[in-house]
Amino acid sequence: MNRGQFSSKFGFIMAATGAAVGLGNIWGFPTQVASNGGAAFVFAYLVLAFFLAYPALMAELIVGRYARANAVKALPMLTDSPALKLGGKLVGIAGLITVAVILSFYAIVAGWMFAYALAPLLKLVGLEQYAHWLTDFGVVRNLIFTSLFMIATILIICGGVSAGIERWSKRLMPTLVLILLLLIGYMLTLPGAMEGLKVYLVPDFSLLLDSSLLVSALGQAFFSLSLGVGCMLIYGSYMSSDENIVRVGAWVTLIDVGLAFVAGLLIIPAMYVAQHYGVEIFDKSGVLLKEDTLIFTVLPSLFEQMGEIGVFVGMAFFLLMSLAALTSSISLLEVPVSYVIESEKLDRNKASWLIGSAITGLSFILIFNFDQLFGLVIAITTRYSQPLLGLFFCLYAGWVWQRNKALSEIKKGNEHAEYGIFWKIWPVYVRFVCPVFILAMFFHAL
């Protein structure tokens, strides 16, 4: 059966990348950044994420190439064990609801700022009363822009990995970061936009001896390179064997990371010139104001101060948004849909459009019950799912799996590769550092 496979190191780089860059880094970082001590958060990031992010990063993608399967069939592949391989297997499935939970939810915010983006225009052509129904919260209005946003995510996916994912990455992600850049050049020239930048660059390193600051670093690293269910381990099985497989997953951490960071130049500046026109950042006790009233509050108010120029701005900004969520719902969904692809060998069309369905209705779900359980089921699998699985991904990868049959995968694209550092490292990192730092977090978050 053909699996589909990368046409180019490039174009597997803006997948796996575009995977990693998503409403956590354009979104999450920043805010994380400004609640967590600004600069000396970024500090600890950038550590974290090289230092064990990129680790753990390494061993879903040397598994999934070895492996050639979805996480389901790939752990049990590394053992001989019979006890071993239904571990890996229940693992594999856990990572598969996981995944399909997480998009369920990501399917809703993408639909706000698909509505959010839109909204801008219908204002310029005269249609306020429209404009206003996209930016108020209603439960038709999501359902209407979920449902959009999981088809476009469908229809990627139905393309394959050569002519959908690698495709479609290959003009999201120039994209999204052309829009970014120039919202910064614009965004740097405005009031208040230095002392904002002065916060996000300027660190205070007594604050990395915060515990909860270095846990938040570490949890927003595992999270914005989508680790730990299976998005990744896919990927990587996608990947050609000639690839220098240490250095393509570089580049991914080197790009993810930066482009969280470049994201950091435009969302804490934006809220100090927020500030500057008068719009509350920070509620009465002083702390900064949550997630979401940040970014679908303050920022639009702040673009409505800023007239007509406001206009194009909010519409490119939540237009970056949009591409930024749609880069990783593409890997979210492949996830799930190569699982089922493989091992009921359904056609791609139709595995696509089912799982997709499937995930739509339980977008519908949360939508019918927000209150009750949205917090929740991005608490469940953001908090503690994810590093969970992250964690079992790596005692795979370094416990269970033969050192010489990893280093053979690895040589592949990399002859000379038990010479380099990398292999002189990550045995050991995978093996004990990262699970130490996986399972610390998971016991602050509880």
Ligand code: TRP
The other form holds:
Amino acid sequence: MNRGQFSSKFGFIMAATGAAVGLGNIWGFPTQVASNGGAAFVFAYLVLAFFLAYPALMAELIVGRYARANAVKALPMLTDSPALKLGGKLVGIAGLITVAVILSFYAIVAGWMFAYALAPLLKLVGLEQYAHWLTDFGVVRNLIFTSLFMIATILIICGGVSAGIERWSKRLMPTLVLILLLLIGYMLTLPGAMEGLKVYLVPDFSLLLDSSLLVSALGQAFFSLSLGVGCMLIYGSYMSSDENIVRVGAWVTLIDVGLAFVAGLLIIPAMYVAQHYGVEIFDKSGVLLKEDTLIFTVLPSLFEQMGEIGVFVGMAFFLLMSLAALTSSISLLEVPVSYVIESEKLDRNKASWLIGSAITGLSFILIFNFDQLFGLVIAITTRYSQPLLGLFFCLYAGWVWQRNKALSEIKKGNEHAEYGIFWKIWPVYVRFVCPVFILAMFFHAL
Ligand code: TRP
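For the form predicted in complex with ligand TRP instead of the form predicted on its own, what are the coordinates?
Let's see the whole complex now, leading with the same chain.
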């Protein structure tokens, strides 16, 4: 069968960072920092991202490029044992279910971004009332904007790998970085910003003993790098064999973690600026109000301070966020779609619409039962499923797969890999360090 492939190294890095960078960085990470002790969380996150999530990312990329197949097929290919083949298949299927659930809540938040991008436009032309409808939390608005976002995702996925995923990611990612930096520069001149900066950068290390902080940070790192569900595995399967996979993976990690850090640099101080101007951020006992919608309160109040130009800045920001969400949501939808295409022999268009609609249905269930389900579903998928499934990917890459096969895959595009530092460390990491630490953290938390 004719499989798609990314056309260049830059294209791959942009597509994979496009998948990694999204709501997780700019909505998820700062919100978690704000509700989990500020700089201590930032510290835990950085350590866990580089030392546990990066090796797990490499496991997925390498296995994916070797197998050139979706996770359900790829994991069984690593072994001859029937029992382990079955195990691998089950891990792949658990990943498919997890990814569908993740996309169902992701599309809701992405829909909010869409709505917030449109609102200033309506205000500008005098349709205040409708603008309020867009920014007020309502079931109908949620249904409409979630659906719009899902339709956009489906249309890109219909386009396939290089025309759809790659072309979009290449243009959008750099623009987003630029606007973030400009916003930070502006925000740091406002009153209250320095207090926020301190909360963000000066850790209270005693908080690190809190096991729920560590589990949250690990979940956040796995979510942000899109691990545990076969998403990076499928992107690896589209990567050309000429590329130095180790270096490419490192770039993706650096950019993703760097962007989360930069987003925090914007959002956390912005919270304190907003507070300075009278917006309620914490309740009397210091607990964060309205976690899920935090940035939707904080940022608009920041844009308002900017006067007229704030309207355009706000619009640009939320538009770019919608687009960043789109380069991630396509990676989420690609996982089940590629599975159905490869294993059930459906054509790409049919598969995209079929699965896309089913997941939109799942989103609707969440919207109708928002208070009961939304937070719960996020916690189960990101804090538990992702790291646990990531653990199995590591076990398969480290224990089940033959070492020399992994090495020869890495050596494609990097002849001297054998003597490099990566090959000295990574095998030990996926065999021992990642599994032990992930498990230890869970037991500690229970
Ligand atoms: N990492 C993306 C973000 O931070 C979301 C994402 C894309 C994802 N693909 C994934 C999360 C696969 C988990 C699994 O917004």
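Whichever C-alpha set is largest while still superposing within 1.5 Å between the two forms counts as the rigid core. Positions refer to the first chain, counted from 1. Computed from a predicted structure; not experimentally measured.
**Q** Once the core is aligned, please say if the CA of residue 207 is shifted by at least 2 angstroms between the two forms.
**A** Yes.
**Q** Rigid core fitted, then: does residue 147 show a CA shift of 2 angstroms or greater between the two forms?
**A** No.
**Q** Relative to the superposed rigid core, does the CA atom of residue 69 travel 2 Å or more between the two forms?
**A** No; that C-alpha moves by less than 2 Å between the two forms.
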